[in-house]
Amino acid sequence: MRSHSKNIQTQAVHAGDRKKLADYTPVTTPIFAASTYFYEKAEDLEAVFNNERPGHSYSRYGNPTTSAFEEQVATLEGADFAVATSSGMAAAHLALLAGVSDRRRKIVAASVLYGQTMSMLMKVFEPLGVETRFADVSDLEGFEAAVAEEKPGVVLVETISNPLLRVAEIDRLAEIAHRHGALLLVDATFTTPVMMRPLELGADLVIHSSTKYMGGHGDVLSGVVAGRAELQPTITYLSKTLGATLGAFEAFLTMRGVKTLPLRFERQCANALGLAEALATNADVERVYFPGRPDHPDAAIARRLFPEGMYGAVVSFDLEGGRERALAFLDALRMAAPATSVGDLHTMALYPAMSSHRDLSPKHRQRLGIGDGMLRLSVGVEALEDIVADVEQAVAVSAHKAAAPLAGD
């Protein structure tokens, strides 16, 4: 069902559920494991194939569990539709293909994106004849100049960039994209609908790696793209044809995770703010990147676009000493997991040069501002004092190891 409440806490719990199956209604959506469906009359099946009546025929085209998850996300995002995919990268691929399918085959993208997204643009789309120009979203005048010159079919940005945590002014970027005839695609994985609804700010499609905060428990791989009704036929067709469909078990797990998303994410944001403040006073930390800190270049934008006190649940920071120091930090962690993701209940640490941005050359990473000593923390829901204690002892251990060779010289 579509939740009638406008409160996201209520929507997350109820949206998509309570479909009447017979003379009973399950409280939560069950797992429909069937791959195919049939009807008493062949005409009914044909009507489903022709989209003349609701129903399911084949799970690559749609599954009751997956459809419930899609309805849940569409409700949270204020979208007309949502299509679930097998991963966040599949969702990004689907959205980009839909964007350039009947528009100019050019893309203007934020200069700092998730590394695998940049690789897809350069190594998948460009060989297919879709050119990409990267531009700095923090320089709106320069970004619009790039869009005006390229006249792209698609503009692609992230709400909060990974791992530098720059905040994009989605409403103004939407105006720029539409002024020049382009669609605005927004990867909102780092903000979730709890912090921002990009469609309400003018975006045309919103993308999530729902593996992350939506699933939230580190036990499912999934993605989703949501948007306005006029783009639904193209997205749906591409999903059916390419087959990057989300399975029923994965849809069930992700949907279950979304029910507690507001509770988890609010706690994670509060913990991230506390951790960023602690790291900023640590003499062994060179620099902290977090939109909630007054020294962040986008602090004013974050206050304008995000709910009060919420700035995301990711903190990045630099340690002097490069790769060896960063790896020593990861090895010294006792509670946080050195794992390659974000959004789980537990705190995780990642070295971008080794994982999320490993496909980029060292010079490219340096140009983007991703140094060899940069680390990224996905902050969990543990007690803040335990998170701070673990991170700070790992910083101290890595500093001691970095200083040890000097002591022997």
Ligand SMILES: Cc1ncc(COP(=O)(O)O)c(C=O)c1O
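Positions refer to the first chain, counted from 1. None of the values given here were measured: they were computed from a predicted structure. What we label the rigid core is the largest C-alpha set whose atoms superpose within 1.5 Å from one form to the other. First, how it differs from the form predicted in complex with the ligand.
Shown in the overlay between the two forms, fitted on the rigid core, is a CA shift at A12 of 2 Å or greater.
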The other form holds:
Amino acid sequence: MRSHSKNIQTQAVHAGDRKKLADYTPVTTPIFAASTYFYEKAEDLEAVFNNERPGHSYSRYGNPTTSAFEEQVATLEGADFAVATSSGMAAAHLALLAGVSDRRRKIVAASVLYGQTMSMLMKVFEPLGVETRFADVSDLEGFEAAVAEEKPGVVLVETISNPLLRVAEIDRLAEIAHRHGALLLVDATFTTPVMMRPLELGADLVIHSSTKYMGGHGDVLSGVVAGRAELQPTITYLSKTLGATLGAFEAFLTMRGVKTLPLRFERQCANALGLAEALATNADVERVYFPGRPDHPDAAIARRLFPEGMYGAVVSFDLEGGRERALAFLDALRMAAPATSVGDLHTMALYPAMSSHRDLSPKHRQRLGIGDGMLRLSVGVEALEDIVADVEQAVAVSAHKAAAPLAGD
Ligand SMILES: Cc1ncc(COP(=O)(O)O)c(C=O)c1O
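Which structure goes with the form predicted in complex with the ligand, now that we have seen the form predicted alone?
Full assembly next; the chain just shown is listed first.
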């Protein structure tokens, strides 16, 4: 399509633009910012709308940059398809809706989930008539009894829970869900496909907050749902109808992050193991939570399900002294960022009672085992000795501060 107008108004709008892509291949997928696409013949556009030929028509329906990211994730997950979303929460929303849309409008979910996911189940789905029963995934018998009783459309679990880092037996949970006619939806944000591919263990849908390890650089918010072919039409329909689509720029950034995911994540997991070992021998640390340590209740499950030496890159620990001590620890960090996320290149520390689990009452947190002195570290790719040094000096400073009032007595 070429305009030969002599009018500057028309030239400004059309000159240089809308060229057909040439015979070169850019080494990375460009950011296709265009919201709409057209073809030589209008009937080709119609064929795209009808899914009779590949192509793009309107970016909420699909975009070349976003599609490239989706293909990348589907390949890594061993999935038949993937649909990118504007955040991890949008991915959870889409997958849960897809799960209950043609099935029983009931959900059975792990009793410890990311706080906002629990909030979505209780404050968005429940008022709409989709009830959730929470059950402990670490008690498979009890969990199956809950599934048998509720007969839900969907069972929702996380591969590693936050911040206690309990490991879900995805293969057994898939059997339980399927025995009672439910889909298994797995939030695999904390494990990534480098450590576990839930679809291969029987899950039906897997979701990620790709804001975290996949993006990996703390500069993008995105999410993704991947799964088996039967669920593709529903997920695709819901995505384009609800519109929580991922933008092309964000898809580009996340795709770039995923290219180094295996390198980063292997290093982060190794650093986490090293840090957990150091903290376990630190007299000022009350308790360490890490599935790679023999004292973790799910150590055997972690060894069974995860590749050797990989137990995730999050380490939680308790400091005696509650909230005051935990805040003193955060303030004393010199390298690690006291920031609310996981999965970035840099080490981060978070106080669950103040951030990820602030919506839960202190009693509810206590019941789940999340104490007032608990901290969670997302371990980065820095040199292990620097991470250990920073965390240990902050533990020491916080211990000193906690002891200070006594010294003045
Ligand atoms: C396990 C898990 N799932 C989902 C989410 C939500 O992701 P997002 O912040 O990208 O919406 C988070 C965010 O912290 C998370 O940790």
